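Below sits a lone chain in structure tokens, taken as the form predicted on its own.
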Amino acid sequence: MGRTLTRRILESRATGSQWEGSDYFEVEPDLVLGHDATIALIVDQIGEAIERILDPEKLFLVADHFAPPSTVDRANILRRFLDFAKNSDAGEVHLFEGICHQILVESSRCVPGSLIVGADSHTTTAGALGAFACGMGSTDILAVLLTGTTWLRVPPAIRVPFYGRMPEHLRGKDLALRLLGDLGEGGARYKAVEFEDRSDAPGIAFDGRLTLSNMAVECGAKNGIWIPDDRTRQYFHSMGGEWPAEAELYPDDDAEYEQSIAVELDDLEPMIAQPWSPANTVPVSSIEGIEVDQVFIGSCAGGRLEELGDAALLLRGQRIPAFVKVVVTPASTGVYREALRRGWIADLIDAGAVVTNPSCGACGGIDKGLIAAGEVCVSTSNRNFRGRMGDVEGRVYLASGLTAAATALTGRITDPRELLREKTVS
């Protein structure tokens, strides 16, 4: 049988070492991603060995969690990270420019067909560009820095092709939540999820693809990768990248998949994940009317132009109900700048939202949008576990930017389809 895209990439980066009789290969990553919260954990272990980092040019470092730090402890963590970044001669260092996963995919360093490892589980986001990208623990990253290689088992793969035509009310987040509901939190444990857009024009927006790759890890996947197409090429070129001529970019025609989950787009509804699991999903229409205290539009799963544009569309010229907190956190300064240029930030502020600097912020329970005991929040982020965004007695629902914006406008969980129809009529 033929090889999946995941297998082709891993085999192309193999050093020649393999555990006999197994699918474990020693591989050489093209890029190593790290941020302040996880790289700081290995600074003491590196110590004088910092001069032994094999290829500093492969290091892609981003200060995004404590950006800027909200406590003295976090300021000290950030200081350790920045000292490491300075002394290591890292290839790229980004300070207060946004979330590492978004910064990476905005960079020409995220190359289709490449192998990327990162000290964060949502490194899988880069798979939207046709790269094999996976998260690792900080000590695994330490080993990669000092040896230049790591060991990976080629994961069995699940194929997810999308057919039909994307309705105007549907977003990549809805597709991710639908898939999570079908597979459950562990349904793709240590498997590759290989997405393919076979839908009718205009197809699935690239921001939506990023969200699907990002959230593949929520069902346990090792990576979530898209088969590259013209939209991939267009996006990569827009970020200044030169399309690789000799890359492993496609699966074999007879690639062997463990499972295939075909998704028909035409009749899908907006989805929402209830507390306290990203896989606890239902159609938004089934729980409409639940009053909310906060709406959060941000994170590496939902702080891109698609979400900000949807929020501006529904909130423009409107006013958010009193006592509903709406926090908007762009995923990067690039996203923030473009939203400013389009007038969306002014629309959101005029409606009563607060717009913060790009960072991980509320998503990880760090700052700028935490919730209190008993509060209900609808969030465009990727996780809604107990205590993830604040008090353990707070309740977080996960939804698309469109559903989040509709909820912000009404003050209760709202299916966005009726509001979209009103916009179309007006």
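Positions refer to the first chain, counted from 1. This structure is a prediction, so every number in the text was calculated from the model and none was measured. Heads up, when I say rigid core I mean the largest set of C-alphas that superpose within 1.5 Å between the two forms. What changes on going to the form predicted in complex with the partner chain:
- Relative to the superposed rigid core, the position of the CA of residue 11 differs between the two forms by less than 2 Å.
- Taking the rigid core as fixed, one finds a CA shift for residue 418 smaller than 2 Å between the two forms.
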Second form
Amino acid sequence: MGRTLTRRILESRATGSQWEGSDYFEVEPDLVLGHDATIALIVDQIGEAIERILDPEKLFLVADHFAPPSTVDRANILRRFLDFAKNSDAGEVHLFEGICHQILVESSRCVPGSLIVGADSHTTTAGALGAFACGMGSTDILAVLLTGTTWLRVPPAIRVPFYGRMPEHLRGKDLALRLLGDLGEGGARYKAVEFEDRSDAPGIAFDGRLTLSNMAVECGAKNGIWIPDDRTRQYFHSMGGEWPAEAELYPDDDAEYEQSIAVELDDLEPMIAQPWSPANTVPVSSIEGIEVDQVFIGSCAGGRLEELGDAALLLRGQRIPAFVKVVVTPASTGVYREALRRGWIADLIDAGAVVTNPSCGACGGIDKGLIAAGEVCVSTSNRNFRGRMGDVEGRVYLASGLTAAATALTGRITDPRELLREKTVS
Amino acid sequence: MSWIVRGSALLFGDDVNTDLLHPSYFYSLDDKTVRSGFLGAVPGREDEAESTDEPRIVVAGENFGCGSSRETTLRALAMAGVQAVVASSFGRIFFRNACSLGIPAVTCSGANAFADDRDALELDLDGLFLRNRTQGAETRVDAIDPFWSAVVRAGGLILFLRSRGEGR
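Can you switch from the form predicted on its own and show the form predicted in complex with the partner chain instead?
Now the complete complex, all chains and molecules, led by this one.
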């Protein structure tokens, strides 16, 4: 049987060492992603070994969690990270420019067909470019820094081709939530998910693809990779990337998949995940009317131009109800700058939203937008685990930017379809 | 020499994520803060945060430790006395984190149906048995993959690399 794209990439980066009796073999990653929170944990252990870090050029470091820090403890964590970044000769260091996963895909360093590991579970995001990208813990990443290699095995793969045509009201987030509902939180555990856009024009927007790769990890996947196509090529070129001449970009024709989940797009409706699992999904229409205290638009899953644009579209010229907190955190300065240029930030502020600086923000329960006991929040982020975004008695629902904006406008969980129709007609 | 780990059962269900086990607001460089976040958001288990650091063995259902890669979760578990983790299955990163820190992570179908909370357990990592001394029962556990088994036996990933003469 033929090889999946994931297998092809992993095997192309193998050093030739296989552990006896094990499926694990040694591979050499092309890029190592790290951020302030997880890298700070290993700085002490690196200590004097900093001079022996292999290929610092491959190191891509971003201060995004404590950005800027809001407590003394966090200031100290960030300081450690910055000292390390300075002394390690890292290839790239980004300070307060947004979330590492977004910064990476906005650079030409996220090369299709490459092997990327990162000290964060949402490293899977980079799979949207056709790279193999998976998350690891700090010590695992420390080992990569010290040896230049890591040990992986080839995961069984699930193929997810999309057919039909994206309805106007549908976003990548709805597809991710739909898939999570079908597979469950452990449905792709240890597996590769290989997405393929075979839908009719306009196809699935690149921001939506990033969301799907990002959230592949929520059903346990090791990586969530898109088979590269013209849209990938166009996106990568727009980021200044040079398309790799000889790379692993496609699965073999007879690639072996454990499972295939064909998704017909035409009849799908907006989805929402209820507390306290991203896999606890239902159509938004089935729970409309639940009062909310907050709407959060941000994170590496949902803080891009797609979400900000949808929010601006629905909130422009409107007024958010009193006592509904709307917090918008762009995923990067690139997103922020472009949203400013298009007038979207002004639209959001005028409607009564607060816009924070690009960072992980409220998503990981870090700062600027945590919720209180008993509060309900609709969020474009990727996790609604208990306590993830604030008090353990707060309740978070996950939805697209469009659903989040419709909800911000009414103060209640709202299916965005009717509001969207009104906008398009007028 | 046999490789046996003992501890009292610390019981969990399915899909218990790392945000429940250790909420992000306990992420810190200060060990005391990290330790105090142990089980910080697990419903009904908040009192465990105050528990004594007696030896424990986690017995859990499917997909244990899914979610965030934050290693502080495992550091908190270790500080709270967790010697080994037995589950029907693990979140991928959690499994690697446990082994990388030298904490045995062993799969065992239906692990959490085999013990009640605080039962006296004995995990035999050579014989591949989990014994429940309180209930006088015994069940098979799966072998850890040989690569990760070597990592755990070395005391974690960094010690493993040193023993191989790499990354010194």
